[in-house]
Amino acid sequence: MKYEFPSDFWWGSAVSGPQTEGVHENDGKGASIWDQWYQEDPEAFFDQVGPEETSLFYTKYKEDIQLMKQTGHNSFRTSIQWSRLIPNGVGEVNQKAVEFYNNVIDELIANDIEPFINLYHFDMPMALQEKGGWESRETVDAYVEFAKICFDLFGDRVKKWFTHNEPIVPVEGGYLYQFHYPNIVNMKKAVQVGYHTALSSARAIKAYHESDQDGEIGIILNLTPSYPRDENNPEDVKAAKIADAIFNRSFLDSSVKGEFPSDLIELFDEIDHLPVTEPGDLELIKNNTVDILGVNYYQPRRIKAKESDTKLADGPMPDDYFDYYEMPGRKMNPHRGWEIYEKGVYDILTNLRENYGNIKCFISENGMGVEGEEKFINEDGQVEDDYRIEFLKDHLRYIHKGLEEGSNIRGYHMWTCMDNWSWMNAYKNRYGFIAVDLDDNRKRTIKKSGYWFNELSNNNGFND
């Protein structure tokens, strides 16, 4: 069977500035929260590899873009590091950063690869974090100014903009579960951070639409379907709905429908956790929804009614309302500890089609992290990652099914292009189409999956 995709389908991959660029002498970059955290506690990072040692895209971008071309990219998402462009978060613009991002954008376009540019990928400038980060309304103002500067500098060539990547993650990691700086456990602050983030997105969208621009602006959300243990058990269904409201619909509804879920508002009201707002905020969010939605999908969320009496914190936490459920017989990626459930991507597309106006969307991340890929290097020095090719095929079949049923999906971006630094996990799990040799000046080598992806892109599909 031939799985055929539209001739204008976006094939490519996604990275982020903080995970690929590195920190270089005299580059003018300011400190982000990741630079700060690594300085404070390098042992928190796998093999103590910090953000200054990422894949050096800052100096190798021309080589990398040629490799993208060889691996079938017609589009590519990265982010502009706020702390690189505006070292203190506000004020002076770093001209070396302007030159770098101009060069990257121009090089992509010269190679027929459309740049998709994201504005915020977990990299708060430390100077703003010291003033409260997303807890502070001032940060919203600073972010909108940063966005406007980016639109002015690069919008003549960049026609696909995204306000945030996975905005729920800094909420979870920074204010609930301690895997992002500042590692606070406080749900009331988490709600305020989430609210300010949603507001900042709407305000950036408003600024873009009011500027003299002719592209599209959206947001990238990690939509993790919440499946109840037993669909016939009302308590399991209720628990899954609460998890879905907190982790998915919080940003999905505000971004696409322009309103927050009523059940989420009720939940926060009951525990006196409603955020501080200002007059006009909700109207602004209502009137400035996304043009396009990026969907990051890695794994499902399995939920059951609350059975354990374990408390993760003194105050309220999302986990007070549900327990996680390990489905018997589930398929696993043992390296990452994540379930592989390909149908999840189809369920997301169906939900967007039926409940969110069939918004224009694309898969903005999907990938398989594998530890110890050197085990799969053949005598020619190539990683034979057949498991990644199978992972791709298995998800693309379900994406194709969504397409056939009328889903408004326009593309597929893999995480990621070249193996890159992944926050606290550093280089523990490799995701790329292109291998990066940490022991040989970050030497690049295309993996088997990269050549397969090139065929996929050239043929706009694959045969089964």
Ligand code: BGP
Contents of the next structure:
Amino acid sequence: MKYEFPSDFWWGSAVSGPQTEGVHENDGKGASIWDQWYQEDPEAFFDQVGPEETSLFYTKYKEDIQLMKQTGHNSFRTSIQWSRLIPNGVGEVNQKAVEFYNNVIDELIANDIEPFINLYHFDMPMALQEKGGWESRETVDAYVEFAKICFDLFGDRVKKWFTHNEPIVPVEGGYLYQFHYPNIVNMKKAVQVGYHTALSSARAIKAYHESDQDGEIGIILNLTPSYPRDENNPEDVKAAKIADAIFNRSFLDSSVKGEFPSDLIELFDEIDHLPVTEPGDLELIKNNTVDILGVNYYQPRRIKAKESDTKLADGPMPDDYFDYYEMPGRKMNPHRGWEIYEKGVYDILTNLRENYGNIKCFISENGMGVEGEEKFINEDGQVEDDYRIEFLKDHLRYIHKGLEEGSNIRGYHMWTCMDNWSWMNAYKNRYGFIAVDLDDNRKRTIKKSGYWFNELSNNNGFND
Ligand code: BGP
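The form predicted in complex with the ligand is what I want next, because the block you gave corresponds to the form predicted on its own; please supply it.
Full complex below, order starting with the chain above.
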């Protein structure tokens, strides 16, 4: 059978500025929370590899864009690092950053690869974090200024903009589960941070739509379908619905429908955790929803009714309302500890079609991080990552099914282009179509999956 996709389907991959560019002498970049955290606590990072080098995209972007061509990219997402463009978060613009991002955008377009540009990928400028980061309303104002500067500088050529990547992750990582700076555990602050992020997104969308630009603007969300252990057990179903409200619908509803889910509001109200708002905010969020939605999909969330009485913290936590359920027989990616459940991507598309007006969308990340890929290098020096090709096919079959049933899905971007720096996991797990050799000046070699993806993109589909 041939799985055929529309002729204008977007094929490509996603990266982020902080995970690929590196920090270079005299590049004028200011510190972000990642630079600061690494300085304070290098041991928190796998093998103590920090954000200074990453994959050296800053100097190797031309070579990388050629490799993108060879791996079938017609589109590519990266992010503009706020701390590179505006080192203090507000104020002076770093002209070296303007030159760099201009060069990258121009080089992509010259090679027929459409740039998709995201404005925030977990990388708060340290100067703003010191003043509270997303806890502070001033950061929302600063972010909107940053967004407007980006639209002015690059909007003549960039026609796909995204306000945030996975906005729930800095809330979880920074304020609940301690895997992002500032690593505190405080649900009240987490709610405020989430609220300010949602507001910042709506305000950036408003600014874009009010400008004379003619592209589209959206948001990228990691949607983790929330499955109850037993669909016939009301307590499991209720627990799964709460997890869905907190981790998915918080940003999905506010971004696509312009309103926060009523069950989430009730839950925060009951524990006196509603965020501080200002008059006019909710109307602004209502009137400035996304044109397009990026969906990052890695894993489902399996939930059962609360059984244990373990408390993760003194104060309230999301986990007070549910327990995680380890489904017997689930397929795992042991390197990342994430379940692989291909059908999840189809369930997301169905949900968007049935409950979110079939919003125009694309898969903006999907991928498989594997440790020790050197084991799979063949005599020609190529990583034979057949498991990644299988992973791709397994998901694409379900995406195809969604398409056939009328889902408004426009493309598929893999995480990621070249192996990159995965935050605290640094270079532990490799995700790329292109291998990066850390011992040989970050030398790049296309993996077997990269060639497979090239064929897929050239044929707009695959035979099975
Ligand atoms: C997503 C992020 C990416 C990327 C990816 C893989 O959540 O948007 O930045 O890192 O996950 O996850 P990890 O790097 O943690 O293995």
